[in-house]
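Quick heads-up: it's one chain on its own, the form predicted on its own, in structure tokens.
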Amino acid sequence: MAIGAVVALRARSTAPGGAPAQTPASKPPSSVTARRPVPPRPPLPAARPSVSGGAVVFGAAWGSGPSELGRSAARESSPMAPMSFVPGPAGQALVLDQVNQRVQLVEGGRVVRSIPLPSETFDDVARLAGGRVAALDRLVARSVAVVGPSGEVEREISLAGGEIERAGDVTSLHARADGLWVEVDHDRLVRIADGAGAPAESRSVVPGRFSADGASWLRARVDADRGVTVTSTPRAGGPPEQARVVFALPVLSVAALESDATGRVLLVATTIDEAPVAPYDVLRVEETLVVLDRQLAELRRIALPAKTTPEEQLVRYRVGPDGALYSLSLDDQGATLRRIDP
């Protein structure tokens, strides 16, 4: 990994999807996290992970052609490349190609259709019914656009209001049967639209991400001692479960906090080894998938390829309907979508 890329990451610690992580010093914990009625289990020793690069689902070269994905070099702004993706059923996926102002629909390992977008400033995308997509623009329009299959903007929903003080604090976009939700500070979800895509009259807030099975809310917090505390709060009430996952190296960020329909929790952590004296050269960066069961007991670890390019990605990992973990990785040749069986 390029040293410059790692230093940039170190200066802006990240959580699921590549935006700034919430560390204990960055923001006071919410009441849900602070209560901790059930103490976390004692941490297990750092396990030796198996290694997986994942099976290639789709690959695209850089460019503006029908089957390519856009990448722009840094000039007056940061370098850009696909910021996000959403895996779908039967090998489908949506890849946000914001440099080329479109969403690429992938099926059977190739691009089968493009949905035009009105600008290149989008950060995340979600799949909606009827071939539509929702696209998140945190920093410029500060809204979510509902876009039809031909690129027509059907509706624009402002991010400002309620629990969202600054649109830039939004860290991901999620589509559910009950509407559109945005994650704020990797800490809580806010419902901004109903199931029909209309702006929500009152904004609901939940303390974490919905688990895939719908039974709980999930949160992850990096601590200062090579660990990540994962909390699962039952939606039906009762004390939360907690587990502390320990790593051999200091944790730079939480790259993903996902779950599958069986209740397993999938945590991807980025860890970093630095020289002990100034200028603290980066010696190595590692990325590890930790699979936890419904009670947050550790099942296994899988070593994943670490990020090697400087482009920011809001979402690098997501779980598909099949329960597999999908990753979108970038290199100098292009972008690759991979399937990892946890």
Second form
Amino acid sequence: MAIGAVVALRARSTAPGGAPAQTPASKPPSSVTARRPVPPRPPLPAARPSVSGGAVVFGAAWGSGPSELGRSAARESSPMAPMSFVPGPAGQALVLDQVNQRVQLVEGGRVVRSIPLPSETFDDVARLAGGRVAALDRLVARSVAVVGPSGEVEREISLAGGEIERAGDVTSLHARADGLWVEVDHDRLVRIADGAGAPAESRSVVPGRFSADGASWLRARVDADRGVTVTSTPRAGGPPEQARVVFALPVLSVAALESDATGRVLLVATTIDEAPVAPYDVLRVEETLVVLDRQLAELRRIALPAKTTPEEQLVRYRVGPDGALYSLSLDDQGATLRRIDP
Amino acid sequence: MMKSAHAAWIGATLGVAALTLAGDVAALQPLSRDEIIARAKTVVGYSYWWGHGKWRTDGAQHGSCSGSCPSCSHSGSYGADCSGFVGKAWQVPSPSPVTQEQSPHYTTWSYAGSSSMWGPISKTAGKRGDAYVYNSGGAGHIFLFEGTTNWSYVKAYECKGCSYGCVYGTRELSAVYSGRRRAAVTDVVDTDGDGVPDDKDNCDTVDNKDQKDTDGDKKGDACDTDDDGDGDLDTKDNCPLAKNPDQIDTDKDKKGDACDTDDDGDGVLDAKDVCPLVADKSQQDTDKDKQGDACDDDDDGDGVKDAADNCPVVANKDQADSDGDGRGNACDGDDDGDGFPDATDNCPKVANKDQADLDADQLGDACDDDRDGDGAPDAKDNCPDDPNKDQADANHDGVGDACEGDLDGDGVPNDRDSCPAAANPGQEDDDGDGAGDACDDDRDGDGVSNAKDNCPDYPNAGQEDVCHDGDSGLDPTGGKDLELTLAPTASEEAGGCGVSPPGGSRDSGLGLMGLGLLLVLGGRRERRS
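Compare with the form predicted on its own: the form predicted together with its partner chain:
And the full complex, kicking off with our chain again.
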């Protein structure tokens, strides 16, 4: 099915006669959005259908048992289920089971351990050394808790202050060697703690998520014309690269912006087709993985199963150390962690 | 029980709602999007209270929730569930304070259905104050839309659940949710999103919450090219917010005087600057009239303009200038210009290079009215240069004796006069003692004063009557003075020493003695000559 295409907005050298040309031995110069005329859109390539949305890594039924994951039904409240997860090496994963006030450690397809959490209101989790985890509570406690292997809260770092005007604007948590970072508005990262976990005296801000290869900062923005603009800002300096990814349907939201160690960028977007008039019935929902290379040129698209459940999730996709894209999907039976080879 | 009670409540509410939804649209008050969001913000922090929707705007008495709803427990008087919150924020069906429950209490089932008080919108068409609702199989949730992130996640206000309470935060918008827009929302166009509707915004395309309009021309400063309305475009106006058509900029710092707090750029603010338009770091104000010297045309305030003042910073009304060098005495270090500084000049106002001071009274002769310091003013002193307190003037010639050159006027200067105070032109000095006969009280030098000497002109210590005048000289009454003649008489020459008294002859017994006297006198004369 036609999904969309990438229209790269880059400065291109023009050969005499006006026809755009590209020096064979060199890449197109990097630049921010070109003000040159946009070339006509190429035909939208068909997406390669996924195989059931990826290989199953782990599955859990709903419940509060040791190997289960919690879900709360909505009775005039927000339906909740695992809000986030972090894939690890060799089939390991952390699943934030906040409804049951715990983090489930998954290995070999099963829950091997649980780390208790002090409340149900955590939204994201990150792996730390020594079996510890960092847990983000942006709505109630408005802090990041560093939790030991046995559930003891070793430290709590307040979100408020500096570059974070409202804790509710935090959109994800990232643990790096240089410290803890939180993303704000899916726009920028703010460093709130150093590598030792101590609150940062002055909060650094970077224009996007760190790419897995460490070369750039990545950012994605939905525009009004069925597109998502992806920006890659080189950490070494220089102008950012930009590419506009176009879809056949209006974009409802971006579900993921990840990258792997080779420099590939993985963009997942949810698109929707509604009836043009009230009550705007939903005709079609699609979820598409677009794989971009380091220069943000499109490599391929993969259709993924669209989300059909109401339970809120903050993180549905994350890249693992193996470069694969992992997803945590929900249905009436339970939650499933899958591995997608991009 | 809670479940059945809740079901009954839902039924009752819905039943009422079914009637209300159609019938109360007339009570629906117009509401702006900003008002909806402003009300929504006040719920953040309150507890989740299933079946309710009221709270306080002061943030007090949040209440608390525990357990798993609908079997949860609530304590306190305030809180809201998701639909109660939206109903209150939307003020449906009619306005009421947030501290009071909305009646009826619409549920997610209501909002998911159709109503004349709200209507469906496209999922991607959400605006501030719109809502997204989900309801299926007896479960449902609704939240208010404020904006989106870069990924089009919703910035939402919602009463999320018992554990969370009522919160603000970003959340995904899954496809199962439907958009809802309240009716009678004054879809206030706020192009620039500054919270001020375009029809009231004095700059509707530029974010200017403060609506500042310096010149009151109804065009806000944020988009007014001439904020102060002085005719100078802001891009060129050196005081864009202060009317200054003249564009005066004293210190040329590109900030006009009209808005420059330091017009002369001397580092002293105008409010405290004694010369705000003349650079003067020293702030000198000699006469303390609050007008600094740098701009005061009479620095010393003596009434004489500086341009004409021979001491511009020292008050000197009289403008005295003893030496006429153009520098007044008040500030001239050498008033008389004689080369001696006034501090050490014994006549500071009178030129006296020699600094002569006859009487050494530190007051130079040039200005001392009593040079010799004898108490007699020079104008009246008959010897102004010689101290003579008595002012003696023996010859009454107006020249004091102390300085008289020929006191007795005998033609012989005092310093040679054997009698300076007695006229003796011949300078006779019989006894040759330096005192002239005219003033010698012992002319003959015989040790007997003239007044007692029987022969004052002949030395006779024994007072022998050597001058044959019959006066032994012992007569205290004096007797006749002896007159001597130079030439001996004939008889004397004959061997007598008769000295002829005036008109008479003498006893020749004295002849030899008389001759001796003559010899003696002659010798004296010789000595004298």
